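Take a look at this single chain, the form predicted alone, given in structure tokens.
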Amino acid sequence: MTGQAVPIAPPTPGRWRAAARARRSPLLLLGGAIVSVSLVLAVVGPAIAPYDPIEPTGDVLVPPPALGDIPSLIAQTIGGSLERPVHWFGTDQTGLDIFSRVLAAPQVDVLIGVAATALALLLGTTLGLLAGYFRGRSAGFIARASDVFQSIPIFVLAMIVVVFTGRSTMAIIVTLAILYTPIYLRLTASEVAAQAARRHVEASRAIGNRELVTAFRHVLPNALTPALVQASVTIGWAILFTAGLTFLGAGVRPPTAEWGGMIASGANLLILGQWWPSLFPGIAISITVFGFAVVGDRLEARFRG
């Protein structure tokens, strides 16, 4: 050893940048909080609640701790002090707790978001690219076709679809990706009908490159952006989808955690003054939608500027 410095490389331009726009926008850093905490959750939610999501506890709607309670509470949690976890959150008229169904509820929630938007921004891009790009016959069906699919009640037909094929969680994002489909396919078609005509696409037939390579490799990487903003706001949109589908019996069955079931099985109980079974899992629905929201609005405001 030396004992000389190390000189430590100058933050790059780029990062400077990107640190600036994240100051400028504390909306956005919230927005990506909540959705890395609800990423996070539905990988790890399930394994770190303190009780088992779908088995009683045998506490009988428990409220939750009185809020002058709480500091002593998690001081002795964090001592381990306490006999026996607490339910933060209080439990159902089934004895289950709701922090830990709250916790693994993203599970299942935000993988159906994830996963339907995934699949339909697939789909909905492929579509897209054939539709602005080859503009044939085939492509003018597709287009016509995608604008009766949205003329259709959309909660409605996704009801009808998931009673028919089956509750379950493939069911549900198969059904949605079909749903969302059409809005990728008219962002990408619209966006690849600018790109086809630019001197790179041109250059590309020029050299002797087919259509179809010309498309997928010149076109399509260029055209995505509108699509991949869109993305975040249509999977906060899925989760709520998800949720109001389980909420009138038409989702998730019962007693998988999920945010939607846990509103619906405790709203007869507001009138009786029990409002802790509902509450918790409305507020963890409606906080992960607007992080989404707020990051989906941010990208956009971001590429439109």
Given for the second form:
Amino acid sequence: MTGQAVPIAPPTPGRWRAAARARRSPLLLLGGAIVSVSLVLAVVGPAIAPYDPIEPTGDVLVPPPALGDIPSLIAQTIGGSLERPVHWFGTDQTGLDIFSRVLAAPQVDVLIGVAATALALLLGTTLGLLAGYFRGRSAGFIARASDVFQSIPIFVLAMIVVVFTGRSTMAIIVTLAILYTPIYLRLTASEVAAQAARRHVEASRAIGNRELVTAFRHVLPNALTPALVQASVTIGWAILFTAGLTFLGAGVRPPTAEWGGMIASGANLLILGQWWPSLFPGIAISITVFGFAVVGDRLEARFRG
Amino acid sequence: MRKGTSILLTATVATSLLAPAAVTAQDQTQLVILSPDAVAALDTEAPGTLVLESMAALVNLMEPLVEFAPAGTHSEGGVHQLDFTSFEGRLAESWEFDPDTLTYRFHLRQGVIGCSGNEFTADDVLYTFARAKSASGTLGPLGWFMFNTGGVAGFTPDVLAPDADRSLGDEVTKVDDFTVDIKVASQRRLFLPVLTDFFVFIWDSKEMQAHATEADPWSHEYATTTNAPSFGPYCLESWTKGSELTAVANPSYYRGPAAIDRIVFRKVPETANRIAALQAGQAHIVQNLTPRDYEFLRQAGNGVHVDSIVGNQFLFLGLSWNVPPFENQALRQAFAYAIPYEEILSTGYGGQATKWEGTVPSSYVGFHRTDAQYTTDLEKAAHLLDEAGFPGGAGLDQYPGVLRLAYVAERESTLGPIATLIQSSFRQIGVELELDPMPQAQFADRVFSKHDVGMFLDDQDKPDLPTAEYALGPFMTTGGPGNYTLFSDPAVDAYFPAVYEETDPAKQDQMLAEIQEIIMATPNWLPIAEYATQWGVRDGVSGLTWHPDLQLRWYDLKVEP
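Show the form predicted together with its partner chain, please, because up to now only the form predicted alone has appeared in this conversation.
Now the full complex is given, and it begins with the chain already shown.
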């Protein structure tokens, strides 16, 4: 055996493959970073904010520092020579620190987005599995009910539900979950219908598995991918929707730090030249929704092949 | 520079919106007023009348029998004031009172021609009283209520019973075409002020009857949707529902035609657009801005100034008497001491307000600055909270949903920061409030009708008649029609109706002062601020006069050529 040894590449661990894919897709990397930051802020945002996000500071409508002052203010902040933290994004008409509120808002916006999407995913995939796999009269009813829900303007429906159930985080989560469930139902039902005709499903039946076992153990896992890919996009929608509801006065209660509410309360000040109360939360929500949308889009592209 | 850019953008939008009715330099006698809502109804007994813009139209299209006389003074903010103890004739030229028969005799002005061409006579006065007594409108019998408040004989509560005879009896009689007798059940200081209220302005009976039907003998449909025929200084020219009303000066008006030929009263909901239109010269007067907007206009100049007066607009925190634990006096007082008054005046109103030191607007006849006063004193508040049985706020959690501070969501830009300041201050004594902004309609239904809101912030209420007995009677007596906190104190009730009927002004004011002391010590309304009523006005426009209904009389306005 004198032949030249052929170098064999070591097996690439899964996480290395993911990193390699991410390097090939800078957009996915950017989206992933944004999503990661927003998820981290959803947990620690209020704790790292320089001011209490719902406590007036006494400084009313203070503009953000001039660009030229920022380096020295950063240095003073690091050096600990300032008596009070800088209002990096200024303050609003109540004297609330906008930077602190922008940092704290993901605790509401992202939490609602993630929780509502998770609930919608759970309900939608379960109902979609039943509708797609069994295809009986009840399946037809589920599909029609889903059509009815989707035909109602969702903002109007959401406002009605929130008016009746009260302005609470839980009410918004449940409302959004109900509104988004039909999306997952349809995605899952069509995928389940395609999977149900496959041989491994037939094989499961042939060996005597009950229909429910077959559906949950052999069909659902293979039909979940489109729904999971959709989840990232839905979280972005939900964040936007929550902000929209609060903007219209039907979302979370003031003075809870929430981007939509901050934009709404600052919108009236634009004419007075006080742009900062609405600009910074506007930028924050744009970046966050963009991040979730990009992740969803890239994952979908990968899924479609 | 930044301000300039945003204003320019908004001005461009507003200009495009308003261009069709632009006011040009050549058209000096047209005046454009912008308001956030549109005239909803022109019947004094229709629900749409409660929209402020409807009131604005009514007070200018219709005419009263009497009016408050000018005081000859003006506020620091340049608004002319009235003397609430002195009256001058409008459709009534003069009047006298006979204490033996408790009868007012009104001598009516002759030769007064209304917008429909009809001459004003005693029949119009009788029609107005009869219509009010019919209680036939859909809003509620506000005409009846006003005459009842003024003590007019026959306008008693039993008239409102389902099978009661609501026809006008001998309480109002025609002596001749230009003389009318009005009997009162008792002599009240409120009688003449009542006649200045737009709910009892005089109808043109001939025109109204021309539009009556068997089903609608009092022409409510016509007045609600089409016109308010009367003898006022302006006549309706056009009315586009939900958008705009234009009025032209009545050429036959008995005080002489108005200085401004045409008034355009237009709905522009967005605050920013109203400001931009004013600055661009597309409007002469804008109203219902926030204090911060007015401050901006003041500083910006641009040919615009702000006229203001602290009149009868106030902010208070209402505590419902029927909602536990607010029946606890020490708790209410603790809350009163926890309110951050100074911060509210400076942050919420930008300095355009003063601390309210009583339970009646300070401009009203009979106002008394009470001995009991509440200032921000968190230590005292904490002590009172302890005394109330809730040390450090402990125990309040057994009243779920009660510690919610409700306010009108549409007023968020003004009330939101104030509510947040109160929430923050209460937190310091251990009371955790939840803020509960709700739509105007829901707020009105729950606070004024259902009475199921424990705490609320209200800055839109005001007694229309500028006397203390009116500000207290309907609002603070058991079962009073305006008593929506369901406050009940036998000591206060005991003063009524005697305080209405006291003819010695000194004794009457003494009684009113005692009532105000009781209420302030109790307190169910926590008075916070009296804030300025303001208008953004183009330079060259003058003559703004403050009336307790907050509506400008267009006849008083002047525009410099």
